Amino acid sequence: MRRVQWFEIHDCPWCPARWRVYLQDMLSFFASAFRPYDAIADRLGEALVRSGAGRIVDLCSGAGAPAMAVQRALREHGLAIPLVLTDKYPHPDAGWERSGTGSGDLKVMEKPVDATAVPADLKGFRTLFTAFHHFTPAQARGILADATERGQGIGIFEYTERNWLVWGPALLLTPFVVWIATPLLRPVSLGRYLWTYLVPVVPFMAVWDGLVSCLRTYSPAELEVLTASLDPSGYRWAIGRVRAFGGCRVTYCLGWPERAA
């Protein structure tokens, strides 16, 4: 299926901040409950060691659950590494799972950080979990090019894909999952219940943005094309897919400076 660049509601500047937060909280719940990215922890760990990076700089973090889950998985693999959470629209409760991550190994950037214009002084192995599909091919190439030009490692990870056998049934069930999971989310707020049950904006956003995420997700072949267009000198790439939970597969694109390999 051809990739399409439709819009996601929570990406739009006009999207109310509270709607964005409620959707991010739901995505964080999913990432914490199912930990889909544990499947790539070993590959990411290897790239981190080869790059010599001293920390992970996570871009487009939302509430940060995917990156924090992977940080825990890396620790279980014997690699303890600090994590910095960043986002263009910082989540007010980013890092809410701080407890248990260890003192000093988690930092939350309160100022906005645009993944297409990462500050030069924000050094570390860059990661994007379920976020790379938000960017057009030109933007996506720019993100990869900036990492290579600055000599920083980068990891792209997506559990969505253009596969209706996997995601068709999941999208149909999404509203029910949102309704069932909402009472488990924290903090409890009247607004969350209002926009989930009385006026079902959050379930609608979850379905629409989930559908568009699948349609926009880059395939391994498309990631190969993007990386092939970059200067190949001094950089190494690893691209592929691994199976996670159920029928879900994680597409990954890992790059690191070859001189550090």
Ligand SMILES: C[S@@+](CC[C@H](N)C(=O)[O-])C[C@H]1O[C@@H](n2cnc3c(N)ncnc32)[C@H](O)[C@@H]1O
Contents of the next structure:
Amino acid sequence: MRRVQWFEIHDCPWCPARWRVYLQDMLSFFASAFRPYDAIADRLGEALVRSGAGRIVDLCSGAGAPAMAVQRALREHGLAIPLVLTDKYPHPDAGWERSGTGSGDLKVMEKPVDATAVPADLKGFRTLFTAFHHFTPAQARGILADATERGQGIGIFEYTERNWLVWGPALLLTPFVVWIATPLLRPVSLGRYLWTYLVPVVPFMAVWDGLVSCLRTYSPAELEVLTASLDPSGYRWAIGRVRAFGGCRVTYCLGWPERAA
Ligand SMILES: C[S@@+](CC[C@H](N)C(=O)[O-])C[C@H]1O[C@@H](n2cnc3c(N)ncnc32)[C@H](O)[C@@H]1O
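Having seen the form predicted alone, can you show the form predicted together with this ligand?
What follows is the whole complex; the chain from before opens it.
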């Protein structure tokens, strides 16, 4: 199936901030419940060690659960590493489950950080969970090129893919998952209930944005083409797909500068 560059509602500047937040919360709930990215924690851990990175800078974090779950999985594998959460539309409660725990290994950037223009002083191994598909091939290449030019590692991870067998049934069930999961989300708010049950904007966004996410997810072959066009000097790439929960698979693209021995 060919990749298409349709739009996602929560990506649009006109999308009301609270609708975006409700969707980001739902994605974070999904990542916490099913932990799809545990499947790539060992690969990411190896790239982190080989690059010598001192922290992870997560781009397009949303509410932050996928990156925090992976940070936890890495710690279980014996690698404790600080994490910075960032987003172009920062979530007001990103990292809330960990706020107040006093652990110094989580920082949340309150100012917007655009993944296509990462500030030069924001150093660390860059990660994008369920987000690289947002970018056109030119932007996607630019994100990869910027990481290599600044000598930072980068990891792209997507549990969506252009596969109806895997995602067709899941998308049909998505409104019911949203309706069932909403009472579990925090903070409890009248707006969340209004836009989920009375006027079902959130379930609609979850289905539409989920469908478009699948249709524009890069395949391993397309990621190979994107990385092949970059300056290869001193950089290592690992691209592939691994099984996660159920029939779902995680496509990954890891790049890191090899430390001089
Ligand atoms: C599908 S969500 C994924 C959020 C989170 N990584 C997760 O898996 O739950 C995509 C996120 O990318 C953010 N985003 C969209 N365009 C961006 C850009 N150019 N730079 C940084 N973040 C962006 C959105 O605000 C949204 O939070």
